[in-house]
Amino acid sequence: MDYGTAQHLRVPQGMLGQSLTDLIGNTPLLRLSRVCPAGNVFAKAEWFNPGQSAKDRAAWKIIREAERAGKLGGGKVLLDSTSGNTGIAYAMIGAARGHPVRLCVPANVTPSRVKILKAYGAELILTDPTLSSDGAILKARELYRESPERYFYADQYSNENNWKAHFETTGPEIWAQSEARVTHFVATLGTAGTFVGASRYLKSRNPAIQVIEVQPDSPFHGLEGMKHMESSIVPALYDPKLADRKMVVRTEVAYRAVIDLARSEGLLCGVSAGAALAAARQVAEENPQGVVVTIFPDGGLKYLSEHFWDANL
């Protein structure tokens, strides 16, 4: 059989290859028809990013702008605190672009996240688990105060490039993918970058869109990556006046929603996606004619060690 020769292969100009960062963004918008049969509910599947979370967007914007400003490069260490996903994005992009990465991480993050961070070559400083992400923030600040010349302190909780990444990418994607029909936007809060950036963009296109923030219902919760604002160091990015509605979700409800997604939609998601689904489902039930869009920040493979799976596997 004649398969031809290599000279017959033609590659379109500009399509010979892509860089890792070219793959960030443009994630699919999935309709949740089985877990939300009563309404039009859609979710951005952010695990389609190369680092498998929404945090790739913010990390890449933060790193790119720091490089452009001359704040990162020449051996400077990227320093930040993280509960996992932003750290994975930093470590991945740092490895791809030659930047050393040092991260302060609560000691109780899932073992798989620690392994992923180490696999990318990041240096980890494990902090007091009882202080959650706040303890990691305080440790990163301490390290930067001691040696400011050594580090580029990315400071994801205060860096405006965090929310701007979502204003420039996530918001426009939702607007286009929903064909401008979105009526309600629901997002969980961690750094607040996703909610703030996407909400500001959507409001700029249609001020009537209702934007809804979602938090855990108590300071002591099991929703990794999410913040209970009243009991935490409030991110400088957070705009308390932006949300049209503020919702809280119990940990157990979010866990049950994660299982629902896996069993009914075939979507293996992280625990914050469960919280997002629980809130979006309620909004859809209250607004049956609406088009509700939410964010599923990451996939579920990093969470299979969580105890709530034990009784359901």
Given for the second form:
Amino acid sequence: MDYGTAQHLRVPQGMLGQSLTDLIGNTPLLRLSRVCPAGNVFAKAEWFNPGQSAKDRAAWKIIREAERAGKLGGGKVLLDSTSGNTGIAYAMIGAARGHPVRLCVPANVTPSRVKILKAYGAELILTDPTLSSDGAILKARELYRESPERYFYADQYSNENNWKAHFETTGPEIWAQSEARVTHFVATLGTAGTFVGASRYLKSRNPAIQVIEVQPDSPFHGLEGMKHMESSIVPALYDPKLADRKMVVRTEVAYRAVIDLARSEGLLCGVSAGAALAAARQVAEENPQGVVVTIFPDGGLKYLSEHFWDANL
Amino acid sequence: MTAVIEIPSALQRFVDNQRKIAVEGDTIQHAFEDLVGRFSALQQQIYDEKGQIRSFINIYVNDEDIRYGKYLETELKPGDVIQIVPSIAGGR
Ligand SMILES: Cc1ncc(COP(=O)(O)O)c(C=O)c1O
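Switch from the form predicted alone, shown above, to the form predicted together with the partner chain and output its structure.
Full complex below, order starting with the chain above.
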């Protein structure tokens, strides 16, 4: 066959094009020079993942390793509790790899999340909104106990492959993209997978790197994706001794930062990115010689129904 | 006028771990003032710096979201059940 001038682009049979999961990771590292004029704050733009959040990394590693170990496949149902991005990642990757997905979701999750999950064909079980994510966790555990043979219980809060995904991808990307100059790493805590995995990797390359975790300032907060550890079921993979510093952010401060990112950087981000920015900005001001890297876990489109955009903050 | 406010688990620590609290007031506004007057630690949790109800708090009266009605001016009847639900679940 004559491929003409495109001859040099020929690829071995069966390798043409990319698969969805090839697109996970290798997100851009953005320089935030307008919201942080000192120019020393950088953020991983995780909405560049195909499922539009950092959770694609963890979900893909969890699914890949389960397939390899024979725990998924042959119609086994992937079961977990999630109110958002992990569910989207499971639903997307599950669809692409032929695994049925069943998710326990708190009923007060933003309606657009529910629509996205359903669009990918996931089955949803809505749980008591007043119990937050803990109610969804308890429901998933109950379903698994009732018929363990039907499910692969992914259990993102305890699954070691969650933090390992970030040890293998997010951490090395930050190291390479910052040309080994990163001095501070700031990340919000949900399952703690991102913080634990990337921090362990960065400390393995340079033990002097300071790692800073960010939590909501109260058990009662509007920081979707984040967890107030002291008042929640603490994820088994969280390592409370890892952080050199622990910071807290009030919800309104994060909202204000999200609005700043949209209006001053042209970056439409999720609320936890606002919390990450607020903390990273403070670290950068205290360390003007530092190179502060943080994670923006997702984009803002899922949050447009939130009322803070119109609130006079 | 007595209504009952259901306290979400994340706020129970600020109200001596109660799940339901009877409040006095003929409107939501007054019922919240009564509640916060008795449990001052709730001030920071329920109101923002400008004194408005924090934007992520949804309030339901008998399962009806009041944001799209009269909001804080919603009138209460004895026995009404008020729910405070944060618009997210702290989830991942
Ligand atoms: C929007 C958002 N922010 C932050 C996080 C926290 O990430 P991790 O679970 O890795 O701690 C998540 C987790 O799902 C999230 O969805």
